[in-house]
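Quick heads-up: it's one chain on its own, the form predicted alone, in structure tokens.
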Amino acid sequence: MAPILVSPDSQEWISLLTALLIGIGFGFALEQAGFSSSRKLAGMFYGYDTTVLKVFFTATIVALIGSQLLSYFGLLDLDMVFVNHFYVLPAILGGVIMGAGFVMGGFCPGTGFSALSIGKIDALFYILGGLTGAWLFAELYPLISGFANSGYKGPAKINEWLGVSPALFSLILIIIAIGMFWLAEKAEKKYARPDITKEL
């Protein structure tokens, strides 16, 4: 939730309201960027439209550099920032399922809700499929809990795993991003689909 320091009685509702407003803003930005189009999103996998890679890589770099600058100036305590706990095999399987769903459905959860908000029927079925999957996971959890909690590595950070400082990791990631942007431009020229991109 938002890092707002208020009285204990009002902190929860202010945090929830802030999260709601940020979520609405994020969804609006996704829709304005064209991410409510499944063809635009699927274009990432076929090479003719790499907007997804550019936007999310840019967002990652901005968040990474921004958080480190805020920390440097004493405006953000990075030790208070939540880091997801890492489970090796479940993360790999989850990534495969997520990737397959993205390719087949043309959406990820966030873009699916963005498309649903403007009335896209394919997004409705995508969201219903995701909710069904979540329900099945909850119902089957007693049977798969052993696997779901296997390979626990704690709140792992990539820079710590590599044994480098956060600043050096940021520099490495920026260099990788520049290389990815260059490759993305090459891919868009090679696999361009004029008829589809005009419609988007």
Second form
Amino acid sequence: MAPILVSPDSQEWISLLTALLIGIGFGFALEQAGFSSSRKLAGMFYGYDTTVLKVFFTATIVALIGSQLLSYFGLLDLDMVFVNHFYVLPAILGGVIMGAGFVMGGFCPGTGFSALSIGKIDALFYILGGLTGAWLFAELYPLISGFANSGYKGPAKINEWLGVSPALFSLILIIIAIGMFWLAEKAEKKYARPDITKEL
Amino acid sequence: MKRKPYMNPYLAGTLLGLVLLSAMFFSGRGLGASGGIKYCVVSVVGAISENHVQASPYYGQYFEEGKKPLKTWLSFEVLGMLLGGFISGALSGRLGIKIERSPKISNKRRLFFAFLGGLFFVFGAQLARGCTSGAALSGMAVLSTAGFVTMVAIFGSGYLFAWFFRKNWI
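Having seen the form predicted alone, could you now give me the structure of the form predicted in complex with its partner chain?
Full assembly next; the chain just shown is listed first.
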């Protein structure tokens, strides 16, 4: 039963080759979506282009439903799939700092790589800034490790916190997503600007 | 070559979701991007000063038992991302060296804010244990509370700060 490449017997090179192939798919999908353009991405925060929301929530739902179906049919052991560990305040403050970085730079790290891969110089500067940010964090770690490791809740799941089954939570998420897609389509009409696709 | 239009967002989202699902299925994990940046920094610092790395509990953890930070799943995945993006750009006629910016701002201003944005984003991602890919997208797909909280914090803060940086975009 999957996941297959987490067992200690699996060969390291197979795991790394899989990572490379999955990365190719990831980079391809981001670029096709238009995430190689900062002006398109930033549209999310000004309402003129909501591609980010549509792609992001469609992808979440496909992976969420897909993994639960695979688990239901006994093909995937979800207990073996990594669940992010929750550190309450670091997750919130980290997210707030990331949001500020998003509107300053117009990229998140993944979309920065996407834009760099097709030759955008601004994305190169973004990634250089990112390297600097990771380096600053590493050097400052002794000073901030207390806060960075505070409020640890383990691999907490949101549906368990709300006391509902994964299936019910997924259904609620789908309904919320459809509502947001509808709003997004309306926002794009309301905040429409002249088409800039040719300039990107 | 003529530029092709971008893929329909719902179709691109489905494709991205299937890529994430394959990562979960084959490797038992989600996607990531900021982690690759971290491994790159850790590796460079390790090459420059072994003493500095050994004295630091932060850097030290990535070199325990002879581990190599660049020989990791995330580093290879990020390398793949650059390849995949290049293939997509080549097939769609979107390759080209350029600085993308609003016509209202200078190249210098665009590059300065791009650098600063990257610095903030990746610093924040270290605190939150992941960025939009590793924490928000992959986290939400496994129903992790951290994923949902990080997603709301990233986008909420983006809207909060959007007014201050509007000149860069609109």
